[in-house]
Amino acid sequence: MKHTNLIFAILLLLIISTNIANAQEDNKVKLSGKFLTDQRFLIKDQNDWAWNENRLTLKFDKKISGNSKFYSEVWLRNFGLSNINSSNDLYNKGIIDPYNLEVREAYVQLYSFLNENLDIKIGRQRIVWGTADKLNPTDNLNPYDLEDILDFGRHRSSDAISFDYYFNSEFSLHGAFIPFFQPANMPVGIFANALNPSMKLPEGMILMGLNDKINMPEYNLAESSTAGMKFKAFAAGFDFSLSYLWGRDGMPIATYNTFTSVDILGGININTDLAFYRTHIIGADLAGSLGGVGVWAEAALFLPDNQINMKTDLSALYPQGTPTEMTIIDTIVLKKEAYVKFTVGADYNFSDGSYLNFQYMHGFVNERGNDNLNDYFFIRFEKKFFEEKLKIVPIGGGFIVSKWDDMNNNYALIYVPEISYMATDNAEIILSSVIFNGKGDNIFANLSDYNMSMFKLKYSF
């Protein structure tokens, strides 16, 4: 059935695309997209292929009579490498060549909508918050798309009602409602482990199973909707903006496990429930030029509603009768205090067509609470040659201390040397390697094993 829906969706797409093709002159549709393949190998052992991805994206842009919008962007893509098992996965196709559809936005836009200052939108819509570099602690109202955690900054698209009130050319009002509140996806691939959190057992248990149980909340306006305001301005050659948030952390935590022994060796089960916790997010940024330096600096404020707590019932491994105060631990996960993440950051052209960008951030999009906030140091340094068609970046990636007390210790380091070349007007390649070092707890450092050089193909129309 899932196949069916998905084959019913691309003939649509393709009836749809070809009428408004056919359409195009007369009624000054806009069609435009990318190809894009992405692939990547690891540089160890026997060069194990870590990521294939080709992605066609499709770009429908088409005005009415000055007055409304439709927008579309879809993802076609072969993505990932067969996951063959038996023999009955060779009769299907979709084990064999995985592919998917992906909607990434289709909305309408109505201008001048009951008062000639008003804009909205209705429809799915990527609602882009922020004025970082990718790097955006107020951009919470869309889900995060976290497949590829090398791609900063993705999200994916929702269901939504959004308007812009303006009232003059340097001051507005943004606002959106949520109905449908939907979580972050996690990383795939070689990347599936990166933002699990490591577990400590005590002493002689070994963890053999490990299952766990998330509470979605209820599809109602009061348990699932997700609101925010945003007032901008521009002055004094500066945009600035201040917002409110009120929605859920994309991310589960976890509020329950539960231990049961397995064996006389010490081997355990462990099961685990998670829930998304509603959250106020307070945010500030502003971005513009000093002297020829672009700067930007953006921050948010978290306010859980709740104290979440994470129950550890250990009842099962104690002989009956022991007292509840040694078989239950209740641990205090995320307390009810505010926490302020943030991002500054500055680039620069100089004259020779070099280009340099810095950013540091206070805290990843996995981490909650002043005590679990970690540096991180992003640079990028690049230089054109031959009428900028070749670019090479000698500089690229970033630094991360998670303990400055144990610094070497806790830290990871990234580097991403890249060569690119515009082979036509629209089209691409580059040439880049990711190499990741560090030790302790950080997402990153955890990626040592997966050094890998990369392959990209963009190509415009």
Given for the second form:
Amino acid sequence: MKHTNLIFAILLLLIISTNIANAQEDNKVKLSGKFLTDQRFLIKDQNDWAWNENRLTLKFDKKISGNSKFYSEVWLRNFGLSNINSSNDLYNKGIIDPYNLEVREAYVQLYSFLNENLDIKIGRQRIVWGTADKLNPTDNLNPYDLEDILDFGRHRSSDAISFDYYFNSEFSLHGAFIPFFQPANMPVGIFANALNPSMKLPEGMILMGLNDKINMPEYNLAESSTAGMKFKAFAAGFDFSLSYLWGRDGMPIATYNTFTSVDILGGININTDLAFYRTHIIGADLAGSLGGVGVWAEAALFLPDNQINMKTDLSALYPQGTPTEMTIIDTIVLKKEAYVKFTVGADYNFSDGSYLNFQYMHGFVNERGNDNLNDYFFIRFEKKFFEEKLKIVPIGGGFIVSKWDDMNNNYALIYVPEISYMATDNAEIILSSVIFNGKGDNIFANLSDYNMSMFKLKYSF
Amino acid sequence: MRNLKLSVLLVLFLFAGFNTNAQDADTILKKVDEVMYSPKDMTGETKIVLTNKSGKQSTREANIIQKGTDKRIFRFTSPSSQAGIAVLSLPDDVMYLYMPAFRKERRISSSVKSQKFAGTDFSYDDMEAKPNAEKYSPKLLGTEENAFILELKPKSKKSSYSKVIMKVHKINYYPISVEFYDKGNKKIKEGKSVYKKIGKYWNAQEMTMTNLKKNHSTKMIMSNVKYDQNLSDDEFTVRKLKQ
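Having looked at the form predicted alone, could you now put up the form predicted in complex with the partner chain?
Complete assembly follows, chain above in first position.
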């Protein structure tokens, strides 16, 4: 009897362990990823290094059961160049060889949660809205990742809970709640000042120092949370959606400037208070095909919660007793009125394998208010050769107009020719240049000193 | 008068002959569709071997699920640079492309349908699971020892082909070979298939498409094919495409 029990126990153990092994085989973590090296140098003088990035992207994908999965994406990077100023820095590997780690995404997705038609996703996630190609005015749930100003449309992820409810295959509702506000991160390296507004000081004043203080929203649900809802439908051959978002603009706006005198020669310091304002965003988009041409349109109506005023405090520059109305200037920087950013675009695949993509955008990510939205025209024509291994982009770039009635002095041109070669199924080498030219106050005209050549290698595994 | 009667009879005979001919071609093509699309649904894996003119080969792998004649999801699993890219084909020429890197689906415009599908010698159009009888008007050109020879003219002006010549197995009605002609009536591609019976259905276990102009070929080898698993329509939605 003892023997029978033992054999039975061993058999049971074998069956269980076999089942576990099979289950693990079916549900094992899939590891994949990509290595990217991105090197850029300026096309002038000594060819200063403009960008150095070696990025290892690791993706972990695990189907936990038939109705759920875990996904994570991590970036491990050597990013930037050594910033050594003293011998002490030589003891710090992080300064000699700057590196960082980012958890880009980490979430669990539950399919048919509580209801057959409901999927939910909890954790750090990228929530992509919009039908346009990388230029998405409705894509405002996640904060912008503006680190690389040339990587249009890049966002970070947010710690969020989101859901999709499918009424049927043609109508669905998407919702997302982000409990903590996270601002956009600004451009780095040579692009660091690209999004800073130009500042005109009164005659005789010389800016000696600029400090700022950011007033973050309080970390509670009322002040810090973001919520959005989107209704998606497919009808008459077109996909379209309507959305609403209540959140904060991810780029800060100046609310109070304090001028202080530094010397008798007109040198001044400016201390600025910055804040992230609440806004309502109503969005709509559509995508489809007309006569073989892929077409899309996307628009977002921004309505700030309140008018934003900026006070400029000059009292330190005036004798004591000067009336306040003379020393504190109040200006409206953003009216409580709606403004609309939009993108329309089209693409076409020619029978010889070439591809054309055109987009018109009104309002870049950093532009706010009806009077400050510029017009952007982007085009890309590419053709593939040698069994699609070689891709040449002879026409790529954009044309920007910041003032139509004085276009000669308010425009920018970006030219981005590119050659890419698939050395193997998983390795792509890309050579390109970016040439900026322009005048006036728009971000790309301000980059005209930074024409650069770029080399990238992408390897997927 | 006699001559007139004879002429009328001859004309009637010719018309009748043409009608029989057309009827036969239609029947054959319908039988081809029955063989190709009679399973309610299908799941399987495919290995795609691309061979260029110097004989160099590269391989891709994908999973396929299909229901009826107009619902299909094709999802790449290899190589790593393409893993996760998926195409959903739905009725009325609706196609979605899912690119995991962008985390969103995109409608494919109809201009892309004449393009190569993921570097293969099949176009998006060739990959479409639409019955031949819906896409083409057939004409029986003749017969061989074991095959009917059909000429298929595209019904849609948007097709990149002027005609397709299909050889159909006389007994089992599966297509043995197909030849594609461009608008200038020049043969540009030819495809050959090896069929094997799985259960009650004929399965194209190997399909080879050769681009004659570029001397480049694509072989699709099917494995793990399963039929009639009662797949729900919900499997063929954007929701599933993104999972």
